[in-house]
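Okay, so here's just one chain, in structure tokens, the form predicted alone.
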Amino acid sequence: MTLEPQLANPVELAIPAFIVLVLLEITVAKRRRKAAYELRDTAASLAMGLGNLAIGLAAGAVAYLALNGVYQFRLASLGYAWWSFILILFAEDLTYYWFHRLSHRCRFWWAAHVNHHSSQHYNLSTALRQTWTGGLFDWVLWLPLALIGFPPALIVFQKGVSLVYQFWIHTETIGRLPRWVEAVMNTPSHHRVHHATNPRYLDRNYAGIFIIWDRLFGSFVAEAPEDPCRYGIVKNIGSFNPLRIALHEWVAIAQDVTAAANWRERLIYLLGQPGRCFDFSRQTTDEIRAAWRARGLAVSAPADHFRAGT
């Protein structure tokens, strides 16, 4: 096997501008006595961060010789060449879309993902809240990329691109930006609704770079001036704890794969839509959203009538 050369960590590299514009926007919040920021929640993401950066060496590494692995069969090669950085771009942003999609579909990819959805506040330290165990096992999804031809440095260091390009629309100081911006990328608007956690926000927006994807796929939505975006998760875990935060949805399917009555309800506790329970304990986001519109339509029901005259 022919280990393929690495290209710069763009992670690495803007670690830097992270804290620069995490002192910046905990400034401007200040000049306009906005609660952004709570001590002990910005400490939790920058543990969780840490965590990540230090669990994701070993991590990485498997991915890459995996990537590798894979590589010596593909289908193409594409190098190097200028194009090759153009078309991963889009070939990556769309294959983080799904797993992102999967990220909220799915339980066992959710108890990876969910920590990042763990805090109520929404700031750019909210970024650095990342996986600790997500890198395990979610770069299988990535594994097409390299048998398509890209270089697997290629697609790393893309990864890495989204990963920055992602951490700047965390944050509620900027506000809607340009209609044609708005329309293509992945803006702090459409993406402060994929973390809120009304109803008619969930599950929403899981773009990385472009928002195409969503307006693609059905997923889009766009944030309503009038519906305020509430940040946490459905059950907020009200816990500050690395450890907690970072394992609490394992912990969950543990106990419900344990009371399950028969493996068709440990397969669905394990790999079903998050919130899918059998004692009507919890609900869904499709359960809860079909029951927020379920009240809407009942209460414009009455001048829905009026005005047909009924």
Given for the second form:
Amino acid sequence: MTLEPQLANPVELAIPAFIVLVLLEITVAKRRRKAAYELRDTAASLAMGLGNLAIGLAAGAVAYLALNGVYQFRLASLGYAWWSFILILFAEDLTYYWFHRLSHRCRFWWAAHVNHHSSQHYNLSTALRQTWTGGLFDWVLWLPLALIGFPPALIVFQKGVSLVYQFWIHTETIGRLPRWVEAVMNTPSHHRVHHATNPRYLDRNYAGIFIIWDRLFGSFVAEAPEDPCRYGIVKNIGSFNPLRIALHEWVAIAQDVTAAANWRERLIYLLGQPGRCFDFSRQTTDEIRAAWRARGLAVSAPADHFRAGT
Amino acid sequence: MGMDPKNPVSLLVPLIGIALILAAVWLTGGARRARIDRALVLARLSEDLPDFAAAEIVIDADAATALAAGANGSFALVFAAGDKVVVRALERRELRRVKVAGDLLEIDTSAFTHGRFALALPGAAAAWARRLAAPERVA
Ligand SMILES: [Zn+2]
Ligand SMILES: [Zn+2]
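Since the structure above is the form predicted alone, I would like to see how the form predicted together with its partner chain looks, so please show that one next.
Zooming out: every chain and molecule, the one shown earlier first.
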């Protein structure tokens, strides 16, 4: 049962397609007179992607060793049968969902993930704006898959498939897809919501490949035509320097922890919800949404698209 | 996951891709900057800082940065980053230094992402510097 060397690296295989599709989107956007791409923003996203690939060479090796270590204690041997590929598709996607949700709700994880959200643009190059620091530790959340009995090479392969799948959904050139697709799959529309800072959209649609997890765990919200997505983060960074993009939240955590009054505050600054503070200087996404709802209720009828968490 | 470090071609593909993409963005007019005006400042403030009630707004001569004063002595910066516009509540504890050099108002903050601002405000730089340095009024 050693099919491992034959499992290709989906990301490496997809790179030429990434390039062609980005070039195509630039052309389509130009035809439609849409300002989809800006030079420095694109350069920053591509630099983040390249850095992520380079760091992935080293961090990936550590992750692979760890997966193999845990795999020695596996509860079952699932191997490479065809149904293993089906099982890992769902098991990895569920793992990704919770990894992604944690990455938005716990500041330590957010510090690594925020890079991906720091562009105020939303195009295929945004998909390549990947973390530089997450690869150092985020693989721990995939270890249970090895413990269950999925071969490490299969887990790594499926992680690659997920990354490749998530590339094409970073676009505004595709509107809504047929109902059944939007019901089951993560789509450009669902992921636009995920990248938007409009209060109704904050911290929603964590899906990787299947949107079903968001529907199941109450984090789904549909894109509302009357509330066009504004992309970026709550406090946009205004920088195109890859090092600042990669490290800014880590620096902010260090600044907060240094200035904190006691250990409870230090812990909350490190592991609490992003935006949590003790001087009213910023808000969490929950607080932003609550304030937005209160304003909406004060001004007019409640927003009927707000169905998150229900 | 990643590329095979022993295979130089695998590194070459993304590098050539990056060059092609940046050239395409450049050729399609991608090198541009937002020009800030009063309406844009107000619109972006209402989106990002809905509780900030701007009492006064000054826009620098390059239309790249605006400084807004709130009703209770608070301030916000609105600035162009490429073709997008960034809003920043100017926290007093973040304020490191305010300097006037001729018509130029320089604001240094401790923000790691984008910390330094220079606004060309002919005839108004010194007055705005004084306002920034004034003690905060409690609302
Ligand atoms: Zn995310
Ligand atoms: Zn994304």
